[in-house]
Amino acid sequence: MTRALRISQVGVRGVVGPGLTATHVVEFVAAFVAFLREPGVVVVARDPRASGLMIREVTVAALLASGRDVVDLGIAPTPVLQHTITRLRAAGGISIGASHNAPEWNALKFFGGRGRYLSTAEANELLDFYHLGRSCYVGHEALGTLTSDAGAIDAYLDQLAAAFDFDALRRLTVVVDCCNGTSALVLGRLGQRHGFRPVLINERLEGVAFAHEPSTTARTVALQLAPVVVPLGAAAGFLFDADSDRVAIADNRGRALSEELVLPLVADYSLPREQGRTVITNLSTTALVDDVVRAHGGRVMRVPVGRQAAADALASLPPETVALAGEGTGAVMMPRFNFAYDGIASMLAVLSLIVEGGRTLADMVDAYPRYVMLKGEVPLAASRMPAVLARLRERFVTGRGGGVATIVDGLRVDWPDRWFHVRVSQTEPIVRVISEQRGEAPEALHASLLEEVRRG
């Protein structure tokens, strides 16, 4: 059964009412203010979920009570929030929204002064402050003030316009499934300012009943988006989650592409344009990334699953050496956008690749080496995992398996044409099992892994 409340390094997420309450919000926000080192305003934004207004009021109240000035963006995408933090040189920011989760969920995501996700050390410190009940409330004479920033989306569009050729992109017919989320606000304004007007479906902001699950997977794309691409004569279709930091794609033939293809496509566009040669991704992301990056003379740095691990990797490298960072969920960060997970920028990068390459999206995808990934999950207590991983390592690495092991996040084993990754989920009491093979699906390997994990 899904837990109604999840507290982790990512922040706090839960079903509003039975899980996430106003008390949790107050305590987390108070801990965040206590955690912040630098003075300055805190920027707040939310997605359109019905609970967002309540959580926004509680969040703002806790910030003001802690003496912090607040800039409220209202309903706005998370990438816009991150851009605004940087533009205003704010102390940090809080995004209120549960991304790909159902409408009854909501969450708080915390950002530091550079508009980036917290590192592992920072996230752990924030969790310590929360569990210790740390706060720094002030008297009436020192309360913060509340202002709004109605120009945040326009400022973000200015940044996009400096990076992409909208005159060229206007020639493409594009269909976008907004999933009743924040992407509709940006894309509507983009059409007004730059004449790039995708055909929008499910664009009405909705807080209670989304048109469908706001999940950036091929399955979700296939529900409503993919079937309309060919009738509209579109070059591509894109689907966003509720806060626009992830995107999924349908090609011009109406095929729902794997969410794993977003990072390789954006890498294909970005690597010729960036100074950096390193692409950061996690251990569960497709091996196609390695092929694409290698073709451009770059290298892939693989890290544990989780946005904190990506933040740690970014902090460990000179910024000019990194060309891209992302994961196989449709979430990608580019240096020119301050390494914010930005689905809209990713969409524009893929469309620019189509325009500049002179080929259809389907033809580009078909030219890539074919990989097939299988994903599964098994309920299992974390205490039993060491024995499971030891058996898998003995079977596939130290025995006759001949694989190469990576053990920084569960166990990943690689061969020249296939790999698997078995790890404990950070948010649920399950073990995730992922396997991928070049050419054909690794069905026998995957079934064997699932059986081994179920043995416990």
The other form holds:
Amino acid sequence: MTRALRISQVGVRGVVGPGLTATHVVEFVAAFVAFLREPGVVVVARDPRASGLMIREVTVAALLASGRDVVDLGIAPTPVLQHTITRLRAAGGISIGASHNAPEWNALKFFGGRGRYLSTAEANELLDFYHLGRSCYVGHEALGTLTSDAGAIDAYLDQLAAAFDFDALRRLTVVVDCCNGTSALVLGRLGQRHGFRPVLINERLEGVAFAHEPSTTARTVALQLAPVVVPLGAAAGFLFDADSDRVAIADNRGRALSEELVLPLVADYSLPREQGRTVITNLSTTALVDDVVRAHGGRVMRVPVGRQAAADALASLPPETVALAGEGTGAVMMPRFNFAYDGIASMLAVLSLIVEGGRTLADMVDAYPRYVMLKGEVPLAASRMPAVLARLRERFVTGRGGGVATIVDGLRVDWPDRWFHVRVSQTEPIVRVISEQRGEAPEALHASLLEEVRRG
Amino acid sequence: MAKPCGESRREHLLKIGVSGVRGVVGDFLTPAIATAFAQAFGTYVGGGPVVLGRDTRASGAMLVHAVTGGLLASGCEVVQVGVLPTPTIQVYVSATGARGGLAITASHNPPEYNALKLFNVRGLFFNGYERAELVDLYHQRAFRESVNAEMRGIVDASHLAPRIHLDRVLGLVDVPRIRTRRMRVALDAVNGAASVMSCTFLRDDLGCELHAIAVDPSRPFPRDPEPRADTLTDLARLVVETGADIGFGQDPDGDRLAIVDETGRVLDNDDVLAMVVDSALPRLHGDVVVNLTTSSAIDDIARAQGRRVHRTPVGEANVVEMMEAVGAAIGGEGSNGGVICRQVHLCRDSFAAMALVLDRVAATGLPVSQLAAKLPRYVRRQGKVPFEHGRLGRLVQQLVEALPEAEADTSDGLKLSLPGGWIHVRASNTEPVLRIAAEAPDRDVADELYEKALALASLEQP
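Compare with the form predicted alone: the form predicted together with the partner chain:
What follows is the whole complex; the chain from before opens it.
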């Protein structure tokens, strides 16, 4: 089965045309307004994909027709959208963009008041509303009106300026691969407004042909960003996905760092200054997070993969007890600023760590305990998955395997120096196989996992 | 939404059919329907630039987004012209080589309604065959679904379109002669799409002394938007108070025109058409096309200038199709104040009508009331009775039997023509009523014909 459309708790996502159509958009947005209980405006932003204009038009129409006033930020990062929802005390917001996916994809992400992600219960209710064909259209005298907000990026930057020392950061040479996405708008303005001017590559907003896939991985960092770090004498290089909620890093020696390192680095910066001690991350994220967080006297809470589970965990804890939430994908949230995964704030945190620590990024990374993670994927045979998981459990937990099992999201098995996680992707028809070991690569373990999963 | 089906049965809250989409905005005309219909339209015209404009009603802005989204999804480039009269949008389509156009307007309907008017590559209303194909596409959901790389953008052409239209209209008339007269003109544009352009046109282009009301497109309609004697009382008063030579009343999308003479009397729409045709024919080549229910006055005027009159079923599209077929110079529908002048564009155009009437006044130096008084005079009786499906056929039979000597035309209901007058009975396209009209040179005959038709129609009441 080729999957060109996915309508799920995460929102609506698909290949525009064969999968995602204008009709899906208008019906889902209408359901979203019927679902929103709070009164107030709805904020909209999009990434630069060409299809974003179509989706914006249909989204705005459905919102206005449902009696909601709309603030359209145009092409803007998702973290800016979430910040604007809070600043305007809006009822919610919609981000149009397919973040790290290829240009032909697009998606709608829905946010509630204060820019927060929907909980699982809310997302389920929204999905029910969509399937029921709910809407709350109003008559011609009660239709909403559309405005823009040219100051959204500045207001967002002002908030960051209050938290980070831009005077100190200005001294660093930094290079950024914008992947033709929204980060270019914020970073350009950062230079004009705060005098901090990263060197930008792939900074042109592009609707159709991205310079390369806008995913935040060591592989994409190695393409164009890592090679220019040393020639420029930069302290670090950063790469953002199209909607700027994720970041990936190259160090000062031009090495493309694993995306798994973003969360430990931000934790090293944040934990000493946060009141909260808890770091929420998912079951697939590196064990280095545990080492770093423990060293700062914090604790790690592991949840299933996906923003939904992290949002649920965040909602279940007193906000002041949470220092960070993040994933091994380069998406990190500092609840102190916003309930938003924010690649730009993450970049500023890592740069601040460099300035304050007086060490190079490469030296910091090399001082971490060494973990090697292997990631693989196998095409999904959905009907066989329960059997595969049961077999893995038998082999690695109950028998002589002796591992500790966690079964809230596929199967994760832990040993003192290594672990693996086998789970079904929420976005693609694949099984993800991840294993990690302290010191060296868990080659044999990984190979046997792949073999078991492929056997079906 | 979850209303019992009987409630909306005869109210026409939503109509999707060969005349496009029309309905009450809210639960009936939804953005989902507008987007899907626009995507069907974009699929039908095959991509490329499509012109999109609207009138001033409150739901227009929302529907522009819905329609733009549907057009973009089908791979069209959307050329937005903003708030403009329907004829201006049509002229712009024809002048720019766009693949088609849409006007978001419910014309003279109340403000809670809105609709999509659809134009082909030549800026003409889709013909019946095209409309049927488009509606099939809509129902089949057989849309062109563009992928990211095929997506086009939005272009703003709002500043370009008005001049193209107005220059064509000015080419119809003796502009210096009109300017020299410095006529005093009153205007009621119902705060509609023609508000700004009509002021420019009358004041700047034609040098009139303008006294205007309801020319603020940001405000709601201050009156029933159909320009009629009973809705234009403010305009009539304005004419008298300012001592204007003439008053013009427009509808929200600027295709219809009503005229008030210098005494404050609103002219009969058939007289407006007759006056405009009389003014236009000497300077234009070709015949005249009107619908079956238009006054016989038009036949006398055409005959006097050696032209033929061709009759069509009621509806602008029918008149336009016939004008094309016979190469007519001018046409219209007396019943609704629409004048179509081929040299400008094959569409109803209040600007062409204003220009031609002012030209007539300037040429003759006569007051509008006298120009009207000189028109051929017929007595018209008309009315409507509730319509029940299946009644029209028997009524037609009975009328034909009752007047065996009449010449019968059944192209739109029944028109019976006698040497001394005519009867026309037809089912309305927009309301659940039968419309009955009778006309004759003298009152007794008109009364007799009308009463005969009405009696038969009423007998049929259940």
